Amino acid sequence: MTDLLIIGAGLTGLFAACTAARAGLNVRVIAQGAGTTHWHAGTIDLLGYLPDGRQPVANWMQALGRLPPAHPYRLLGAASIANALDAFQQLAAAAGLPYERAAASIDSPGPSAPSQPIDREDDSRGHFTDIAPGRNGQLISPVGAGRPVFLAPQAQLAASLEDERPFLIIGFNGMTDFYPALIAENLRRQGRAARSASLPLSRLTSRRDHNTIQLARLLDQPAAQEKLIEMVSEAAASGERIGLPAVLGLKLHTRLLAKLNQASSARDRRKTPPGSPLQPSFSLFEIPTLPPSVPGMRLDASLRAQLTRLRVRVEIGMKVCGVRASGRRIEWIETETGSRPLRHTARNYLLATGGILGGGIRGDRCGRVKETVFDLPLTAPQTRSQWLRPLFLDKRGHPVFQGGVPVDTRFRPLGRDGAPVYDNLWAAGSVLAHTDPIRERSREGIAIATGFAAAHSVAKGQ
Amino acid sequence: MKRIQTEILVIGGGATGTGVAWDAALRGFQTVLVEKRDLTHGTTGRYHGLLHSGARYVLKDADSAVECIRENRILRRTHTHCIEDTGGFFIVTPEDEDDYPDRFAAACLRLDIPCDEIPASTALRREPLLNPRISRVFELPDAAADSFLAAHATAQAARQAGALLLPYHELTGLHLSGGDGNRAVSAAAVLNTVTGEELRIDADLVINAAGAWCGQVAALAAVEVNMMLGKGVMLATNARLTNTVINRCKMPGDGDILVPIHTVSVIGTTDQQVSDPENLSIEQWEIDLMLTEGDKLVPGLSRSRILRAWAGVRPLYHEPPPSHDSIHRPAPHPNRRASQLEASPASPASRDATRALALLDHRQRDGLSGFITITGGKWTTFRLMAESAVDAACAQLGVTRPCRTAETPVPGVEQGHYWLGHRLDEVESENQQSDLICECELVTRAMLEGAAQRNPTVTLDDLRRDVRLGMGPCQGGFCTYRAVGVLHQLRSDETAYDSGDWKVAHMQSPAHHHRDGPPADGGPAEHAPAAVPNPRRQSPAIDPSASVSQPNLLLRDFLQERWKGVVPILWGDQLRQERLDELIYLSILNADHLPADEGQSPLSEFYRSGFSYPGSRLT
């Protein structure tokens, strides 16, 4: 018998599945499609902006008190969130995709420093003990703005805007999803030294479809890697940090990054006059791109690999078409197949279908906003004239995207009477009410922290 | 103040204005055109794209019907590449009046509009999504027209004939000279809204072709022109539902036209009288009405994905009998049936107002020479409107020069009619698959760069009108960022682009080889013109070089332009699409926290003032 059936294979569902499996539960994941992880930047954003704030949140732990009382983070508290993040970091490191504090890179030469192998064991956390807990870093967006990020994969760490070293942003001629000159100009507007360069893709490949996935696959090949290293070394000057689009391999990117760093530092040493002290090395980093996002795909693949090790099956292509409840328990759910509905029975169900973007919530022409699997009560406004604000970029966000499933402190969905609707149904991630993860830049934090908490709630009840 | 001298000054850069400039230049007049925003920014760029056969008006407005069929035939020769030869069906649904179809067919015959009745089963084979309950179908030479491309082609023809076209030049005043008996308009004060520079244009004659803004322009000459403005709302679906223009075979009403335009179908329209040409608000009932009526043409249309809603304002004009000048006309009820044909001519509803063109020779009408207003009409009749206006100008100027536009093709006609696959064909034959900036509308980097170099680009929305950037299902989700990047690259590295290899191609904005240089100053300045001041606030100055080198403003403004048109129709998948756009522009790009630009853009004022859309109770 399945202890926990998770509906949804985004970051929330997959991380909750790992958590529950490690707690000893028998877990399955079903989902209509792959999650939205493939679209995101691959960083772990905890809380970047508050609804009233123009300035980014410097320290999310200190900002929790300014969130609405029913916000998922307020239900959890800082300590629970931190525990979930620790668990995520361990999991990611074990999967070979270590995530580190984005704010850390100014306090040390950084994990990408060439003298250290990039895929070393996780002994680096000692460097960061002096970083205030909860402090966000600022990494670079593909238009050159700062992105308030808490944890980042190693490949993005050297992008920190808190670091004063000059930038060289390198793109590829003909790539439609990356504009190095634009990034460099916006960096300069923020007082950073930055210049840009474009490399001819024709030296890497004769193909002309330069999308991010295609380039990442290409750069998994050693021959292409060698040529890239050569071109980047030619373009860079000493002391510069080099930003490249996040296409440095779908699988082997940490090794390519290390090789690029080594090549750069070797060249630095050659250029340095004998006898003079070694110049500060330059390091490389990836800048996320428009969807599809290579860093997001790497994260998804790492979690899926961990789940395979934990013997958790993830089944995609399962659209829920029926639900049977008796009293306060979900008995079973059914998914569509070509012939007849397929029935799934479990002791507990975790709803991790996401918000409007993920497909967990849908709004119709009549103004009804519905939760798509269990038709749970939502907080969203049920009148279309109350859905959207006149300014797209309004800092307060659009109310229709802020509605969701209200839950209790154990993450059980609540009915209109304020009591849990079912005793064996749980919810986590972007489907939750009282948060706007995209506007807040809290999507991964919400996913990891609530997925972790919900999985533990289920485990405790077993 | 800079001064230029011309024979004919045209106000308005829509279909009519560019048509007038083309006609006047072809007749050898020195011609200048001013438009306050981008070309086609007004009603021309907001219409449904129907090249009328005239059949729609045969029983209601025979004059307009005759004008339409005549111009339909001419435009197929002069603007071939701006037209998709879809043909048109007039369909009789169970709701339509029984005797109308026979009267309709008889009237088409009488007015020499080719009209063939075909079996409903044949029509359904050609258009399988049509309402299967249709009883009769008439086939007529309606077609789909790209009004953006047509205006650009006309403008290009005007330039080649020597006209000077000045977009982003707003008329701020008209200079009147002479006393009682020989009053005349002799000059115009114009503000370059991009640079803030003022300009005086001395002209022998001013032609007011400002469309829905004709009344405001006439007021600057102290002449009263009471426009009857009919706002029409249109919706675009995410795919072509039919390949033929569909009309209901009944008296024209709301939501009874379905036009395939490029990759989408447009359902239209409403007709509601408004007082302000800039009143482009869209109410929920208008959306609902379009969808309900659309279901009668193509059942299920209301459940298809709607990409966008927009409104245009028809510049209708009904010259009142002198004694009725001051009668206040109440706005008609928006949902009235179209059977009010017999309404009193003194107080028609805008749906019933004539679509025939209106030429106001103010010398005869108001004793003011040097000033002509051309308004009313349809997009289909823009060339005829231009011809009438320039004929009147010749009469006022005392010259006889025959119109040549009906026999003169504009640049690009050699390409033949456009067709749905033209862009894909071009992309594939030139192996440009990897250079797509906008996948929805197949806009390549070269098209974007070419358009940006040849047209004044103050906003990305100007490029949208040129190349259909951001008009597809994602509504700018991916291409906004890319277009900003491409333009920024272009401006920071001008030499990287070889302007020689960009050619006029199907559906690309026609090559504007060079904006004609500014003419020499008009000699020594006389006394400054006593311009009638424009009561409306002037736009802040926008630095033209900065406008494109300020990528952050381009990005912000285009996102907002796109948002404006999707807010009324966001539900279901399109709502989800907008959430993806939020993910891209907020979470990934952090576009709402870019370093501030000090410069101004046409939307800067908008951001400073509180603003709300009708239909949304939020601010």
Second form
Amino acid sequence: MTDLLIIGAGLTGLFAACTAARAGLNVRVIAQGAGTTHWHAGTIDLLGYLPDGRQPVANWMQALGRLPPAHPYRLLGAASIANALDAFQQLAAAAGLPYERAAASIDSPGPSAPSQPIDREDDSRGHFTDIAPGRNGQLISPVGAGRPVFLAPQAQLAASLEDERPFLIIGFNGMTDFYPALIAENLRRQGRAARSASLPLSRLTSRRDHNTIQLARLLDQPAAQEKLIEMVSEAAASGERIGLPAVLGLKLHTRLLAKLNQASSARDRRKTPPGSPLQPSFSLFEIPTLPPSVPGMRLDASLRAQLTRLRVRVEIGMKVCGVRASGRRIEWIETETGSRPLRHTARNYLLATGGILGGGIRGDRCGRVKETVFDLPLTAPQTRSQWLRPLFLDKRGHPVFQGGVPVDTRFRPLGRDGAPVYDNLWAAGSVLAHTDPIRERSREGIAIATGFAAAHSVAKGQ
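Now show me the form predicted alone; what you just gave was the form predicted in complex with its partner chain.
The text that comes after this line covers the one chain and nothing more.
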């Protein structure tokens, strides 16, 4: 019999499944569709802004005490969050998609040690490795602003705004929704040296229009990779950091990134006169684009590959249409099929369907806000006029996005009386109450930390 049935295949559900399977549980994942990994930037944002939303958080560990007492991070504590992040970094590295601290390394070649503080230390080029645990880095957003990030894939690390080297932002003629001139202009307004260039897409393909996924798949091909390397080498100057849209391969991403960096070093060796000091090579980084997100899809594919190795099935197209409970235990759930409902039984269940964005919570025209699988009690206002504040960009956020499923310290959903609704049900991720993950820039951090904690809570109860 299945020990844990996870409902939801986003970052929360997939990472929780990996955690539970590695703890020895028999795990299955079902979901109505793909998770929101396909929408986000591929970075792990822990806590970018506090509820007042005024200034970016410099160090999330130091900011935890300013969150509401029932916030998921306050239920966990800094040590539990750090353990979850360590486990995520180990899993991502094993899957071939290593993540590093955005603030701990500027153009450093190897993975950082996430569990140990690193003292600030200047190197011979004036760059540095850092810093105290919990410190966020500032990476470039799709419009050239800074965005607070804690962990980033290697392809985005060189986008750090803490590095003083100049930028060259490169786009492709004919690629929509990526604006290198705008990004460079906004960087210059922040006092950064930056320029932009647009490369002809016709040198890569005869097609006139490509979206991000099509370009990433094209750049998995060796011939297209060689052409891109040649084009970038022609456009770049020594010492520049090259920002490209996040399309550098889908399945063979790390191979292309290594080729580009090797070409950078080789070019500078050729251009440096004998006996002269070698000039710093250009380094490359990806800038996230509008959805669909190629970095998010890489992360999703990496986690699914790990689950395949752990013999965990992930089944998409499973919309829950019925639940059977007896007393304080869930006996089974049913999902829609073409003929009759399909029944799923397990010893334990984990709700990881997301909030309003992920479809785990929905509101109707009569003002009711409902959790869509188990109809659990929510903290969201049940009067439509109270959902939103008058100002769209109100610094306090909107109550409907801050509502969710309240849980205890073991992440079991609570009823109106403050007791767990079911003894074999857990909840994690954006479906949880007392947080506004998008406004806080904490969506991925909450997914990883609460998914990890809930999976371990289930494993300890077995």
